[in-house]
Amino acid sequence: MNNLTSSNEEIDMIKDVIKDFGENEINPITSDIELNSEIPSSILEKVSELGLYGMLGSSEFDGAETNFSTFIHAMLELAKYSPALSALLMFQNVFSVQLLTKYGSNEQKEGMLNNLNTGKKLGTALIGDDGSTLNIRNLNTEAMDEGDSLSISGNKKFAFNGEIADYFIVLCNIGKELGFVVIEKGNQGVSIGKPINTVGLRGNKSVPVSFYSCNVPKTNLIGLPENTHKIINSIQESSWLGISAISTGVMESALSQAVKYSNERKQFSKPISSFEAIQSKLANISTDIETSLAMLEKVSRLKDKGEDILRQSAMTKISTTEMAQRNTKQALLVHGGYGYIKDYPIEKTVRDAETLKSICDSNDDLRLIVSKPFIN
């Protein structure tokens, strides 16, 4: 069933291994990440035993340095189990393993990247003011120049991985340039709001961020000015493709959860996987998932190529959270009324998939991407 299947060893490997980790580890915990709305720390500290929290980044910093296709076979592969620590390690590694590793410089990677690459710290960048990385003409985010430092001052409403961040890479206004500046978490004028309550992706603690007055050198921006849009833009490709990966493995799960049920449940003396309009249901979710697969493949391999996928990346986060929403609440209507009660997980597999297509830029904005093409 599944398109981004190869024959490729490493590939393999690590979708065994973390099939292995999700359904010894993951599944037994899953009511409790979501009541508590926290990953234990058992698992946290087994993500970093399998290495997974530097897939990007460089083995000279121990990092993975796997290949952005097959990270995104194992971003796929974990949201099965678990969408809300998918997502977690998708922001680690493109939030700021990846940023650091192509755009830091030699004294940055060698001051944050084994941490980070290991999971001793974590990272995250933070771009709009708003949580998005699209809107950034209205940055309120300012550092001002103090001579060998800057003193970053401003607010950032949703910050991934924020209440679990050691290091903050922050996009401000310097001056009349934009640029991006690493804060630590220790930092005396960083000030972190209480967790975002949100609907689904529970256990991934999303949280505001003000700065006030933070002092940092200035050896601690990250690349050139001019460069700035350019590692804005590897942000948005990649998280746009690690959403529809998690997004995809949404809809897989989704997918087992309604074969699982109708195959169990009967009307009439017969499993209700018989009747035509169940059937129906399932065939969809299935086409759904092949189209998703397809498209990751193709737009995954463009970028493992450094090709300019910006906008192809926005057109397969479009498609896949769009078809996640549709198709799990296709999943749910297979388990009828028992698909809205909390004891059964489809329910919580629609609210994931809900929260998927909200994040990381709006549908809508990435719309208009997609259409520029087509404007005179």
Given for the second form:
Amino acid sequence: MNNLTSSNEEIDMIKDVIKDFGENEINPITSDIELNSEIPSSILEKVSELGLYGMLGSSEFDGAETNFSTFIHAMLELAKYSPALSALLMFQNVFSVQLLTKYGSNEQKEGMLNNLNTGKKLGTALIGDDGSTLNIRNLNTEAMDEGDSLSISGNKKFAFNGEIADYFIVLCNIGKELGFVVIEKGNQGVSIGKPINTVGLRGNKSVPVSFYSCNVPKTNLIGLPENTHKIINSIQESSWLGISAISTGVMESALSQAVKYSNERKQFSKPISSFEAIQSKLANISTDIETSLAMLEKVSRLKDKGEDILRQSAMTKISTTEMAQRNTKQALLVHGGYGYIKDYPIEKTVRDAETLKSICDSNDDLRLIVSKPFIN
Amino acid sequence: MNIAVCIKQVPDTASQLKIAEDNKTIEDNGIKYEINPFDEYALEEALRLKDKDNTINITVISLGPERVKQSLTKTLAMGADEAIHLQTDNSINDCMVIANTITNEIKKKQYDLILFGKKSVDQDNNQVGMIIGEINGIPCISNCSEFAIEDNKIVANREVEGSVEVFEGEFPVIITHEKGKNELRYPSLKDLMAAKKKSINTIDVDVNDNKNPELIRLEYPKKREEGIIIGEDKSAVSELIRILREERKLI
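The form predicted in complex with the partner chain is what I need now, so please give it after the form predicted on its own.
Time for the whole complex; same chain goes first.
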């Protein structure tokens, strides 16, 4: 199949490696991941060998140091096999590796980045108390100044990768300012709740996390308080594009399932792919995948150039997640009644798309960002 | 110790191949290429030797068009030390021409071990490694399933019907490798990014197929006939035996 979108050698090579990994290692255990809601540690070890934990990390600290466009393509490719694993790695890269690489002090980088880039430790950022990255005005997570240290108390309802994270990078009120503070899992006062039982992306575990008077040195503060909004914006645009990449991978998976089924399933002695109603569905899904790819590639390229892409990344998340929701359902309809049977993986793909639309800020909230310049 | 691993880039085994208009080549458009699987196993064996002894130098050699560089970069990421691209845009089917071209390259260095996959999965000739052995007077152990270096000698196994042949020999030696017993490694993304910066030694080779034998045309294999249901109870057995015996002559 020829795509409208560009390709280059680096992206192609990395996609090929992920494709081999997906076909050989993930495909045989997809149903186990779904059933146990757990990505096996053997897979996570191989992910570490592949260097996927630290794609956005600098090579100085054992990262792969790819650009953002390459990272986006890698997440998309991996999402064809396991959106849950792709999300786990997207959060690791965006919520810890990229954040510390860009804004961490030398001491913080030396202390944490080698382990984060190689997956020996995981990290996640907790921004809004309710799990969103936008609702930060009414933050109830407080850091009390105690001289050389800070004492942090508060509740964060959704910590992506929270069950396996070693570092929580927590947004809190510090007096009248906002700041990110690193709190280690083992720190006294950290309480990690039960994994949230999600509809889709099963295997990717979010948990609620509470902090009760957690005492951390002030050197755990990330960046200067005046940079906090920049850090939040960087996480927002990267995670929205990350979710878009995963959604596009999910659509590609839906299309390949629909194509396979419609060529195998016969009705009136012909494969159902010979009927125009089915062809029309396949064409629509395929067209939306190309639209998603074009948006993703354009906005990722702008990000690599260092441009402000907050609105464009919000648009991309709205568009791609809603296309994924629509197209996975169309792919399910291609399966007819069989689409509703768990023996076929398409019902899982539909649930994954539903979940992607709802996480990393709701699309309704994102529409407010997109429409902002139009409002007096 | 110097090891050469000769690899060929072949269409991805999952690709749907279409015959091009010239009826002699396949349509290149949309085809993904990968390292011939048997060659990957040969490379894996070389890399495992290097894992144990870091003084081993691995050179990967490949003949083909520009796109071959991508496969060579992958081998550098997996741990090969050097990559040599014998560049030609000509499609060569004659194994003797291929073997002579590779010979010119491997003569430039003292290789102790020269590894090949037993055959390429696109053309299935199963010849190049053995011809290079003949041309250069280097012994060749073909279709090897596993090998080891013991007391500066090569010990190699070949699985044959019902038994395993065990060979022992001096260096230099050529091995053509079967699907190996060891799991293939994935190159890490960090190594892939670093490999991009390593240089591939490109040598333009002026070679032409001598067209003897000449590839006349490509044809699609015959489509499998649709199966027939003879019956659904015991009475079908005698009819099945009759068809197998009289019509298909299989029993």
